[in-house]
Each structure stands twice: as C-alpha cells, then as structure tokens.
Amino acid sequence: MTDDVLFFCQEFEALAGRRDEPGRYYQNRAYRNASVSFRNSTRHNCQKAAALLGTDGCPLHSITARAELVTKVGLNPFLFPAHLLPGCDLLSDSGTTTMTVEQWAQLLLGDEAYGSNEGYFELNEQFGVTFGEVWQQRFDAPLQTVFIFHQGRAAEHALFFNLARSLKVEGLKPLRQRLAGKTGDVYARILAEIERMERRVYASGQKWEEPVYLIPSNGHFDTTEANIAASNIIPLNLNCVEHRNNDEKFPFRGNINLVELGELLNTIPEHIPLVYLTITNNTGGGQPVAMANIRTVRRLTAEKRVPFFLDACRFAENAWFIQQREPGYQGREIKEIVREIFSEIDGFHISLKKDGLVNIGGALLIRADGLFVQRYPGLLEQLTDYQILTEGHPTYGGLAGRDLKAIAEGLRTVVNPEYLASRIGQVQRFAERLSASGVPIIKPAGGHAVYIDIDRFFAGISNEDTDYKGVAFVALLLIAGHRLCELGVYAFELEGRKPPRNNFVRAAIPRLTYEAQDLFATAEAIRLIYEHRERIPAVEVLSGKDLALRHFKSRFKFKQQKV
C-alpha cells in the first residue's frame, strides 16, 4: 500500500469517527430501505376523510382545513387520524417500529397451533439468550414463570391486579396514619399522592379506602402509574437529585434517588411490596439508569427482602448508554451488559413494542428462584389463571404464532451495536437541531425521544398551569402536520406542584422509520412556534378533566386571546 493510499485510509477513518457538527453526516445508516410506503395524501382520500369527519376542505392540502380538523378532534393528538399526517408521527415509539425483512420473513413461517406453538419455544429460547438462562421457562417446572401478553400494559395490569389480591392488610395501618409526624420531602410527596388519589376516588363517586402499600420507582410511566393506583397502591416517583437540578452534564439522569429509597426501605419496608425501576426512565425524559444504580437498588432491596422489578421496555438502549458513559463498560459487549442488568432483578415486565422491534407484544417474566416468588408463593398460579381468562394460554397470550417469531428476531437485532448507534444517534441529532434553535430540551438527549421542557419553554411569559399551554403547543404542531404528546401538567396532573417536576412535551421517534429530512422538518416547525411562543393561546378543557388517564380522552379548545 502506497503512502498516498494509506493517507486516504487514515482520513476516511477519521471522517467516519467525526461527531462535531449537527446536521452533517459522516457515516452511512446501519440499514437501507427494503420497501417504502407513500403517505396517504391523495386528494381523493383526504376528501373522503373530510366527509367522514364532517370537516370542510381537505385536511392535508390545506393547513386551515387541518386546523379545522384539529379543532374537531378537541385538540387531542390521540384522536387525530394518523393517516392524515403529512409530517412526522412522534406520538409514540410503541409499536410504531418499521420491522426488518428478517422479521417479515419470520411472519411467513409462523406456526398457528393453539398453545405451545413453535414460535413460543423459539421466543422462550431467545429470552434465555438475551436476558440470561434463568429467564427461560423450564418445561419440567410445576409453575409458569414466562407470561406472554398482547402488549406491555396488559402485562403490568396482570402483575399489579394480582399482586394487590395477594397483599394482606390485617395489622398494617393506612399509610397516612403510619407516616403521621414524619418530616421530609419524600413523606410530603407520599401524602400528596394519597390526597390526589382521594380526590380522584371522591370525584368518581366510589368509596374511599386508605392505601396501605406504595411502590417506589425512578419514574412510573402513565399507564404503569394508573395500573398501580387502580390497585389501591400509591405509585411514588423518586427522581435522582441530578435530574431534579436539571444537571445537563450528568450522564444518568434516569437514576432512582438512592437516599430516599433507602430511607423508605428502612422506615416502612412492610408497606413496600416491590421496587420498580424503569429503563430507560421515560417519564423523566427518556434518561438512562446506571449499572451502579441498579446494583445498589438490588443491595438495598435484598437487605429488606423486598422484590426488585424492572419496567424493561427500552433495555437495549439503556445498555448502550451504560457502554458509552459508565466507567468500566466501554470494552463490554451490549449483550453482556444486558445480561448483567437482568441478573440483578426478581422479575420484569416489558412492552416488546419498543426494544422488541415489533408492532405488538408484551411479556411478564418472573425469576423462579427470586424474592418475588418467595414472598408471594401463590401468585404464579394466580397469574396463570388470570392470563388464561383474559389473554389466552401463557404460551401465546393473545398473539399469533407468527408474532412470537417476529419478536424473537427483534430481540436478536436490538442488541446489535451498529443498530443502537444509528438509532440513538438519530435521536441525538434531532435533539441537537432543536437545541441549536434555542428550544429548551432535556439534556443529554435520551435514547428514544426528545423532551421539550415546557416550564423553560415559557420562561418569562405568562403561563399558568391551568392554561395548559403544553397541550396548545402540541395542537399547533398538529396543524403543522406533526404529532407529539404532552406529558406534563395535564397528563400527570401537575397543576400547582412546585418545581422540579417533569413537565414535558415528548417527541418519541419510531425505530427504523424516519430519516433526517423528516425530523429536521419537524424541528423547523417547533422552532417557528418557539420563536412566537408569546402568541400560543391558552386552552380550555371541554371534557375529561376528572377522568383517570385523562390525556388519552380529554377534549380541549383554544381560548380567545385578549387584545
């Protein structure tokens, strides 16, 4: 090889390693398009949809007509017809993945036998490969430990509903009475959560029963929190100090607050049926959790014989951040890091619609020799009965055999380091583009979404919590043709809560779906709204304000600005 050729080899290598300028690309994507889907934007389809919705004009070909449609659906992005979006649909990264050709091939090979079909055995084996052999269902075991569901929230509902039925309240004082006289921020937050539940129960006309148990987490997501509360258990979020202080240099803002967790475990361990850690921390800005944090939670819970569970929806993305950011893990493979994470816990639920890279599917896995089974020996039998009654046999859980094969293939793909670098790099470039425009976002960027900080977005501008301007911001973006989600004052009922608080609008990026042009066009629409944020109107709640999970169901309208 000549010196000149060697020179170019070295320069090409240096070019591929550059990350210094947002919007410029030095590496190819880790994948190429095997098929494309054109947007459903023909004038005929728009007119047909407009007639169906009783809307004048054509929603895609006229922005004013789309504004009319946004008004028609009550400014709620969950109610807006997805096929009429001309831009990015960033409402969720759940089930919105573009599957690989290998996954599509597996769909054609599906075995649709009822119960214990071929796909189940393949998926069960892959659970052992991905998470560790202890997570496989042993076929000579007397009880089921692997439960398949149609999606993650069905798995978490099964867990919390049946856990609540197993908990004993005799001899335990209600939490409000148990904590009487306790001082400190964490106890104040528990009491505030009890009062919030009490208001909700009275508003619904139901009988109020004082909760006896609580489940701490680094950040319960909306449906997780609702499932826990529906079981009359307090869901409690313990964000780490670095996240509360908006420390943009701290690499693991998804960590649980170990001081507060330790205090609760020392004070009221009998009131804590399990501790839940979400990886990555979706509610807290999509932020990762450090391995050191996971190991410390294991130590604290083991000392008090309290089971430790994960909401593992984005386990591979979290493992990638550990590899990139945590000392001692730079030389480790993603597969190794994943198995180390799952060696520390007693069970987990997962929406496979995220890091399973599929459009449907979920699971609940419980370690046969873990603390959970020891503490609740009858619960595996209950879960099996519950699943048969609601979803089907635990070996298919509401899914077709072909879906199980696609999930197994997705779990093989998701730990590919090239895929993860491409996936998370795309999210980070989108975050950099927004930040360069001055839009306040949670930094460092997480793995699956960019979170716009609504409190800072409206800093210096009149913005009462009850104006719900995060909802208004999302509605304006719908008019622009892009769909995001408010996860803050309205979704999590944060009205009147003092900072720090998680008051965000989330742009969740589907996997393997969009390219830079799509996301950067969304960034430009966000920039335009941000530059004219003083003109964003307040909104009025038309219906749904007192409902559980109200952000899924409510309707709003823009208030007329005072001149």
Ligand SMILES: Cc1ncc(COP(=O)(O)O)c(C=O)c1O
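On a predicted model such as this, the values are computed, not experimentally measured, just so you know. Numbering follows the first chain given and starts at 1. Whichever C-alpha set is largest while still superposing within 1.5 Å between the two forms counts as the rigid core. What changes on going to the form predicted in complex with this ligand:
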The other form holds:
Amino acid sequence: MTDDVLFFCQEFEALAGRRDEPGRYYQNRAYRNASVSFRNSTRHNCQKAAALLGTDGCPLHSITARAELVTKVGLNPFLFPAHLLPGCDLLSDSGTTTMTVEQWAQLLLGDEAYGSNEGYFELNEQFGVTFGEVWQQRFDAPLQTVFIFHQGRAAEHALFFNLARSLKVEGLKPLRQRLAGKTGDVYARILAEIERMERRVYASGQKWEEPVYLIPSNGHFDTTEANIAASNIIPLNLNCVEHRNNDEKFPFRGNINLVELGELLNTIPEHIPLVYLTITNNTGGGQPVAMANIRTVRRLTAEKRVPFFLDACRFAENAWFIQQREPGYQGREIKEIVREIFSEIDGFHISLKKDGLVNIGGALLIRADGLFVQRYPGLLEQLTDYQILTEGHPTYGGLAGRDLKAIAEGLRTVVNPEYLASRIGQVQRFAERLSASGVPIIKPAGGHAVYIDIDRFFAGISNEDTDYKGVAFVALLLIAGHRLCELGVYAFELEGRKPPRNNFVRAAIPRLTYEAQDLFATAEAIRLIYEHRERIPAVEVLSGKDLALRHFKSRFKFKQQKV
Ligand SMILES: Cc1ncc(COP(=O)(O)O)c(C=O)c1O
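Having seen the form predicted on its own, can you show the form predicted in complex with this ligand?
First the chain shown before, then all remaining chains and molecules of the complex.
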C-alpha cells in the first residue's frame, strides 16, 4: 500500500472512532432496511378515515382533526388509532420490533402441528444456548419446566395465580399485625401498599382478606404488580438509594436496595414466597441492574431458602450495560454475561416481545433443580394443568408454530454486540438531544426508553398532583403526532407521595424501527411543549379513576386554565 492510501486508511479509522454529534453521524447503523411501511400507504383513504371517525379532516394530515380525535379518545394514548400517527409511536417498545429477514424466513418454515411442533424443539434448544443448559426442557423429565405463553403478563398471571394457591396461610399472621410496632421507612411503605390494595378491593366491591405475603423487587412492572396484587400478595418496590436520590453518576440505578431486602429477609422470611429483579428496571427508568447486585440477592435469598426470580424482558440490554459499565466485565462477551446472570436464579418469566425481538410471545422457565421447585413441589404440575386450560399445550402456549421459530431466531440476534451498540446508542442519542434542549430526563438514559422527569419538568410552575399534567403533556404530544406514555402520578397512583418518586413520561423506542430523523422530530415537539410548559393545562378525569391499571382505561378532558 502507498503512503497516501495508508494515510486515508488511518483517517477513515479515526473518523469511524468519532462520537456522533447533533446533526452528524460517523458510523452507519448495524443494519439496513429490508422492508418499509409508508404511513400514508396506498390503502389509506383520508376521506374514509375522516368519515369513519367523524372528524373534520384526516387525523393523519390535519392537526385540528388530530386534536378532535384526541378529545374523542378521552386524551388516552392507548385508545388513539396508531395508523393515524404521522410521527413516532413511542408508547411501548413491546412487540413493536421490526423483524429481521431471517426471522421472516423462519415464519415461512413454521410447523403448525398441534403440540411439540418443530419450532418448540428449536426454541427449547435456543433457550439452552442463550440462558444456559439448565434452562432447557429435558424431554425425558417427568415434569414440564418450560412453559410458552402468548405474552409476558400471561406467564406472570399463571405464576402468581398458581403460587398463591400453593401458599399456606394458616399459622401466619396477616402482614399488618406482623409489622405492628416496627419502625422504619420500608415498613411504612409496606403498610401504605396494604392500604392501597385495601382501597382498591373495596372500590371493586370484592371481599377484603388481609394479605399475609409480599414479593419484593427492584421495581415491579405495572402488570406484574397488578398480577401479584390480584393474587392477594403485596408487591413491594425496593429502589436502591442512588435511584431515589436521583444520582446521575451511578451506573446501575436499577439495583434493588440490598439493605432493605436483607432486613425483610431477616425479619419476615416466612412471609416472602419469592424475590424478584426486573432487568432492566422498566418502572425505575429502564435502568440496568449490576451483576454484583444480582449475586448478592442470590446470596441473601439462598441463606433463607427463598426462591429468586427475574422478570427478564430486557436481559440482553442489561448484559450490555454490565459489559460497558461494571468493573471486570469489559472484555467479556455478551453471551457469557447473559449465562452468568441466569446461573444465579431459580426461575424467570419473560415477555419475548422485547429482547426476543418478536411481535408476540412470552415464557416462564423454572429451574428443575432450583429452590422454587424444592419449596413448591406441586407447582410444576399445577402450572401444566393451568396452561392447558388457558393457553393450550405448554409446547406452544397460545402461539403459532411459526412464531416459535421467529423467537428462536430473535434470541440469536439480540446478543449480537453490534445490534446492542446500535440499539442502545440510538436511545442515548435521543436522550442527549432532549437534554440539550433542557428537558429534564433520567440520566444516564436507560436501555430501551427515555424517561422525562415530570416533577422536574414542572418545577417552579403551579402543578398539583391531581392536575395530572403528565397526562396533559402526553395528550398534547399526541396532537403533535407523537405517542408517549404517562408512567407516573396517574399510572402508579402517586398522588400526595413526595418527590423523589418515579413520576415519568416515557418515550419507549421500538427496536430496529425508527431512524434518527424520526426521533429528532419527536424531540423537537417535546422541546416546544417544554418551552411553553406554563401553558400546559390540567386535566379532569372523566372516568376510570378508581380502577386497577387505570391508565389503560381512563378518559380525561383538558381543563380551562384560570387567568
Ligand atoms: C418489565 C416488564 N415486565 C412485564 C411486561 C409484560 O409483558 P407483556 O406486555 O408481553 O405482557 C412488560 C411489558 O411491557 C415489561 O416491560
């Protein structure tokens, strides 16, 4: 090679090593588009859309028609027709993935036999490759340990419903009596959770039974929390101190609070049927959990023989953060880190709609030689029966055979370091863009979403919790053409709880779906609203305020601002 060519080689290398700056990119995405979907497709008929919805114009193209439609759906983003959004749909990263061509090819190869189809064998093998051999169903084993479900919450429901039926209540005092006289923040929070559950049960007209059990976590997801509570168990979140103090420098703000967990395991172990970690911690800002934290939870739970589970939706993203941020893991492969995480636990459930890189799918995997099976020996049989009643045979769990193949392929792709760097890098760039406009976000940014901190967003501006301005902010963004989600005062019923607290509006980024231009356009709409935040009106709740999971169902209207 000539000196000149060498010169250019060195320059290209330096260019590729540069960090992206607003408006400039130095690296390509790790993938290219293999198929695209036009928002205004040839099948879209503006006149028909307007006539159908009774709006004055087509909501895809006219802002006033969109504002009309937002009013009609009661300002609730879950009820807004997705195909009429001209901007980014950041309501969820769940099931919104663009699949790879390899996955589409797998769909064509699907085997639709009833039970034990080819896809199941492939997926089971892939579970062993991804998570470690102990997680694979042994075909000569008398009991099922791998349960497929159509999505994550179905797996959660199966687990908690059947667990609650296996728990003995006799001989144990109700939690309120058990904690009488105990002082400290964690006990006060347990009592508050019991009262919250009691209020809900009374509001729904059901019979109230004092709960005896609680399940601690670093942060239960809303459906996990609701599934646990529906089984008359108290879901309890133990955010780590750095999370509560909003410590931006701390790299693992998704950790569980080990001091509080240790205290509960020492004082009331017989009231704790399971301990959970959600990786990454979605309700806690999409923040990762450190391997050291996982390992310590294993030690603490093993000492008391309490089973330890993961809600593992974003396991690969969490492993990426461990590789990037935790001392001792920099040279380690993502695949290895994933297996190390899963070697520490007794079971997990997973919504494969996230790091399974598919549009539908979930699973519950239980370790045959783990503490869970030892403590609840009848549960595997019970789960198998339950699954046959609700989802079909455990080998297909409500999914088509072709879906199982697409999941197996997705699990192969998701641990690719180039995929993960590009995925998480995109989320981080979007976060930096918002931050550069002064919008207060949770820092460092999480793996799958950017969380706008609503308490800081409205700092210094009149804002009562019952104004639900997070809901109003989301509704205004819908009018602008972008869909985000309130996960704060309204979704988690935080009225009156003092900051710091998880009061967020979340922008969840679908995998492999949008380009920087799309996200930057959303960032501009957010910036504009933020700059005029004193003009964001309060909302009135028209219906659904006392329902469980109320953010999915409620309707609101904007209040007229007093001048
Ligand atoms: C952490 C976590 N757990 C559980 C679920 C529920 O999964 P699914 O939506 O597949 O029911 C989600 C979904 O968003 C999640 O983020």
